[in-house]
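One chain comes next, on its own, written out as C-alpha cells in the form predicted on its own.
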Amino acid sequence: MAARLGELAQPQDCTTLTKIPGISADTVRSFFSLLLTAKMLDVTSATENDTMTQWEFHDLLFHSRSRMGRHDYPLGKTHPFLDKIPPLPAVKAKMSDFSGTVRAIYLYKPDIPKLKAGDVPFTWVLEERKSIRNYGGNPITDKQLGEFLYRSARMRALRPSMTMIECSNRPYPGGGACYELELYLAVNTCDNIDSGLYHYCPQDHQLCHIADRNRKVEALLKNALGSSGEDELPQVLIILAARFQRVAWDYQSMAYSIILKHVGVLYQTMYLVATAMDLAPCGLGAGNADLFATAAGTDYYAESSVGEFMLGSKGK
C-alpha cells in the first residue's frame, strides 16, 4: 500500500491505481474507502484535476495550515512563549565584522518636512513604478542610499509593549509592530562606500561593516544577477533577513506567513521611494538563504534571508 500512497501525491483516477501486481482491485477500493472515511482523501472531478495538479504539496499545506478553515490549531496572536522564553528585542544589536570590531558609517538623513511639501505627487509615483535592472553610467551615491534607507526602513520611534517589552514604528506596516526584518547590503559599487557586506541599523541610521568584498559577497551579487535574468551586477543588493522568533514569539500557525507579507509591503515601500528618488529598483523572487547566513555569520534558523531587492542609479 505504500506504493499506492505515493501515487496519491498527485490527483489520480482509481482505475490507474489498481495496476500494481499482487494487490487486488477490491483491496485497493477497501483501502481507499478507509482513507475517505478518515477524511484523508479529497474526491475531485475530472475538471478539477488541472487545478489540483498545479498545487505543489508544500504550497497547499502552507496555504491551509496558515489560515483558518482546515485545521483547529491555535492561530493568531496567542503569545505562545509568554513567561517561557523572553522575546527578542525590537532592535538588533549593532553588528561587528568577523574580527569583533564595530565599524559604523553614518548615513545622510533627508529633510522629511521639506519632502512632504515638495516631493513628486503620489499618483505619479504609483503610475511610474516599475522594475529597472539596468543602471546609469555613474553609481548610486552614499547620499542617495542614505536617503533611500531613511525614507523606507528607518526606525521612527521605540515604544513599550505590554507583552513583547518593546515595539517600534517604521515607514512600512508591520503585524504586531514586531518588525522582524533586518536589512543587509551587499555593495558592489557606491560612491563613498567601499564594496562589501553591511548591516543597516535602523535606530541610528547607520551601516555596520561585516565584511569586505570576498567570494561570499561576490556569490550573493552573482546569485542576484541570475535571479534578475540580466547581465549587469546590481550596484547595491539589499537582502531582507528575518529574525524569525521575533514573530513566532507572538503568533501561532501564521508566523512565517506574516513574515512573507512583511517582505511584500517593504518591497512596495522601497519601490515607491526609489521611484520618487528617480533610482532603479527591482525586487527579486528568489535567493540563497544558506549562502546569506554563511556570508553574514548568522544562524540559519534564527535569522536568514527571505527576500532580495536590487538598487542602483537610473540610466537616461
Ligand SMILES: Cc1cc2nc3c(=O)[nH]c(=O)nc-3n(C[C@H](O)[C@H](O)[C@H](O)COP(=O)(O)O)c2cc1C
Contents of the next structure:
Amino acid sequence: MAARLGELAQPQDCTTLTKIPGISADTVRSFFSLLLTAKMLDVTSATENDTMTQWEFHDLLFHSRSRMGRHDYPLGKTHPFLDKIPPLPAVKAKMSDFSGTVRAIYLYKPDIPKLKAGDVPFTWVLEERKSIRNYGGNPITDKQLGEFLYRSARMRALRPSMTMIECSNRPYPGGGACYELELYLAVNTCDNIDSGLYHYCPQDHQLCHIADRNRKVEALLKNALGSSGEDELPQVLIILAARFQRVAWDYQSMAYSIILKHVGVLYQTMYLVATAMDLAPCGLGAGNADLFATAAGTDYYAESSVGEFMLGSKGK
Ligand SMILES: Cc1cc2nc3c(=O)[nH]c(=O)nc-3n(C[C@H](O)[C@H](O)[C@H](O)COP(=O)(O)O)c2cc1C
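Now that you have shown the form predicted on its own, what about the form predicted in complex with the ligand?
Below is the entire complex, every chain and molecule, led by the chain shown above.
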C-alpha cells in the first residue's frame, strides 16, 4: 500500500491502483476514497492526464508554492530572519586557495565612457546574439576575460541599505539588489591565466585562485562539454553559484525561484556582452552542484552552483 501511495505522485489509472496482492480491491477503493474525501487526491480526466503526466512532482510543488494563489503562507519581502540571524554581507570575502593563501589576479578594466560612445549598436548585438559551442584557434585572452567580466558582472557601487540589507549595484538587475550570485571560473585555456579554478571578486575586479587544474576542475569542464553535445572543452566555464541565504533572509516562499530568475538575467547579460565583444557564448541548463561545492570548498547548502556558461574565442 505504501508503494502505491508513492505512485500517486503522478496521475494513475484506478484499475491498476486497486490491484495490490493480498488486499481486496474493495479495501483499496475505500482507502483511496478516504484520501479523495480528505482532498489529498484529485481526479483528472483522460485529456487532463496528458497535462498532469508531464508535471514532475517537485516542479509542480515548486511552481505552486513559490507563487501566490495555492497557499496561504507569507510570500515576498517579509525579512523572515530579521533580528534572528544577521544577513550575509553584500560582497563575499576574497577566497583563498586550499593552502589558505589569497592569490589575486588584477583584471583589465575597459574604458566604459569610450564604449558607451562607440560600441556596436544595441540592435546589432540583439540580432547577432547566438549560442556558439566551438572556439577559435587561439584561446581567449586575459584582457578579453577582464573586459567581459567588467562589462557583465562587476560591482559598480556599494549602496547603503535601502531596507535592512546591505545592497550593491551591478550591470544586471537583481531582486532586492541582493546580488547573491557568485562567479567561479574553471579555466581550461586562457592567454596569461593558468588553467585552474578561480573566484571572481566583483568589487576589486580580480580573480582569486582557488585550485590548479585538478581532477575536479577537469570533471566540471567535461560535464559542460557533455551538456553542449560538442567535442571541444569550453575555453572558460563560468559557474554561477548562489549564496542562498542572501535572498532567503529577504524573501519568503520565493527565494529559490528568484535566484533562478537571476541566473537567466545574468545569462542574457553575458550573452549580449560576449556578442558585442565577438566572443563565443553558450548558457547551459544543468551542472553538478555537489561536484562544484567540493571543487571550490563551499558548503552545498550555503553556496552551490545554479548555472553554467561557456565562453571562448570565436572561430572565423
Ligand atoms: C537556460 C538555458 C539553458 C541552456 N542549456 C543548454 C545546454 O545545456 N546545452 C547547450 O548546448 N545549449 C544550451 N542552451 C543554449 C540553447 O540551446 C540556445 O539558446 C537555443 O537553442 C537557441 O539558440 P541561440 O542561443 O543560438 O539563439 C541553453 C540556453 C539557456 C538560456
